[in-house]
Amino acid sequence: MQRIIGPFTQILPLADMPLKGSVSDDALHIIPNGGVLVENGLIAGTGDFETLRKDRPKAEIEEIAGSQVLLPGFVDCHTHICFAGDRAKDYAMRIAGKSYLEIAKAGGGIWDSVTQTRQASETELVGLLKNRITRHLAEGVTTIEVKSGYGLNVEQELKQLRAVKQADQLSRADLVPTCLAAHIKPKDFTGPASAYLEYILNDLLPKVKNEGLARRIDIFIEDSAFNIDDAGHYLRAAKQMGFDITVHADQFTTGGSSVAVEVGAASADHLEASTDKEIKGLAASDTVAVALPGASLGLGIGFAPARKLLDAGACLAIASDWNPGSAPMGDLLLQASVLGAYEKLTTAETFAGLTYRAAKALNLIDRGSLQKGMLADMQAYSCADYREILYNQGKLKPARLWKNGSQLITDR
């Protein structure tokens, strides 16, 4: 059965827009008084609401009252929301001026989250995940990448990924699991970092693949995690096993994004330390540059050079990095609005980075824009002008939300 949803004061389809480089707001192609034709969970067309209704007299009508602006659902292409506990103590120490090493020596840092997550059962992790997914849906996010990385051994990493798989089956959002067993070398692993990566390759990733728990792997390339040479070997080996690649790159020091480009990673994420050299390399590649403003806000450091990346011709996505340590806020729209203000991103560039360009970072081609054949993942805001959404810097939340054409949030 076909269904026409509308009329919307404005529809921003974000269709037929450039995948790379800067984007003018003139490229938005706004549909006034628009409607969306939905069939079997997919978008069958968009256009003038009255014309759609006249051309399809047998279609069911889902009428929208008042002024509302329609966008594609957001895609959050980098999160760590499968965790237990919190790191509020870390945050208090950080804003009091303590360094990363001082916090780690006091029992904080990633290892603290590993300890707390290991103590949680799979059922407990599923419950925590469902709560965070529900909040993300309420804030317009319909597709969520979720990393492991707080288990750091075979048993615990599998527990995390199984929790993600179970939560995906129980929630209305689409979850994209990523194995981040190469987050840091765990304190209880005897041997060098290179040996730990071999352990992951030999003992964990075959099980991940056999159970269908993740098709993507990630690694943190940094002085405090894994070096360039070891990471390159690990990534190439994982790619040969059939995994897609993404990389935590250039957060504090450079080098990670160059490895990401070299191995053909789908994305290089963070990039706060990227210089003109790294920007040029990313722009010349098919690797999506993912800015994580939540980490910058949480750590009190500069943002990724989003404006320079776009001007150089890179594909820029924006994700939340929602995690218990460096990015606990998790509010994707708020973070993107702040990033846009500091980096001077157009509205079109910000929306592109939250939708179809973020989908590209996950190698997803069926979402991120409102055009025929795409998933009917949509969100509507109670306003008459699309510019009000970023103007309110995250305080204006979706009034309505649809996943696969089914309405999950109604006029709040």
Contents of the next structure:
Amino acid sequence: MQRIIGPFTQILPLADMPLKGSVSDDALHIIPNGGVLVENGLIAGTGDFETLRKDRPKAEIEEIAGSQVLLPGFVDCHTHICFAGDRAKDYAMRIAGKSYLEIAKAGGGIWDSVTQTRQASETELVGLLKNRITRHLAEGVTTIEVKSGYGLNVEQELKQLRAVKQADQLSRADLVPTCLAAHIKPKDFTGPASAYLEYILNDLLPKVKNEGLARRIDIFIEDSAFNIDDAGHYLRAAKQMGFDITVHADQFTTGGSSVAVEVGAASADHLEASTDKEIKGLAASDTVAVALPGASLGLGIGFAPARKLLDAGACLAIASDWNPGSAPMGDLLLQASVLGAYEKLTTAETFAGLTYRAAKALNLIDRGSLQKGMLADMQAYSCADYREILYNQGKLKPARLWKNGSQLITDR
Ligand code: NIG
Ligand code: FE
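Now show me the form predicted in complex with N-(iminomethyl)-L-glutamic acid, since the one above was the form predicted on its own.
Once more the chain from above appears, this time first in line as the rest of the complex follows.
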């Protein structure tokens, strides 16, 4: 059965827009008084609402009252929302001026979240995930990447990934799991970092693959985590096993993004420390550059050079990095709005980074724009002009939201 949803004051289809580089707002190709034709959870077309209705007299009508602006659902291509506990103590120390080392010495940092997450059962993690997914859906996010990385041994990483799989089945959002067993070398592993990575390659990744728990892997390349040589070896071996690659790169020091480009990673994420050299490398590659403004806000550090990346020709996505340590807020639209204000991004660039460019970071070709054949993942804001969305800096939430064509949030 075909259904026409509308009329919307404006539809921003974000279709036929450039995959890489800067984008002006003229490229948005706004449809005024628009309608969307939906069939079997997919978009069958978009256009003028009255024309669609006249052309298809038998189609069911889902009437939209008042001024509403329609966008594709957001794709959050980088989160760590499978965690237990919190790190409010870390945050208090950080805003009081304590260093990374002082916080780690006081028992904080990633290892604290590993300890707290190891103590939680799989069922508890599913419950925590479901709450965070519900919040993300209410804020317009219909596809969510979720990393492991707070287990850091075979049994605990599998527990995290199984929780993500369950939560995916139980929730309306689509979850994209990523194995981040290479987050840091766990404190209880004896041996060098290279031996830990070998252990992950030999003992964990085959199980992840056989159980269908994740098709992508991630590594944190940084002085406090894994070095470039060990990471290069790990990533090439994982690629050989058939995994897609993403990298935590250039957060505090450079080097990670070059490895990401070299191994053909789908994305290189963070990039706060990237210089002109790294920007050039990313722009010349097919690796999506992912800015994580939530981590900059959580740590009180500068943003990734989003404007420079776009001007150089890179594909820029924007994700929340929602995690208990560096990015506890998790409000993707708020973070993207603030990034845009500081980095001088056009509305088109910010929306591209939250939708079809973020889908590219996850190698998903079926979402991120409103055009024929795409999933009917959509959100509508109560306003007459699309510019009001970023203007409200995250305080305007979607009034309606559809996943695979069915309405989950109605007239809020
Ligand atoms: O993306 N940089 C490394 N990993 C996370 C932080 C995770 C944590 O602090 O628990 C990040 O910011
Ligand atoms: Fe992260």
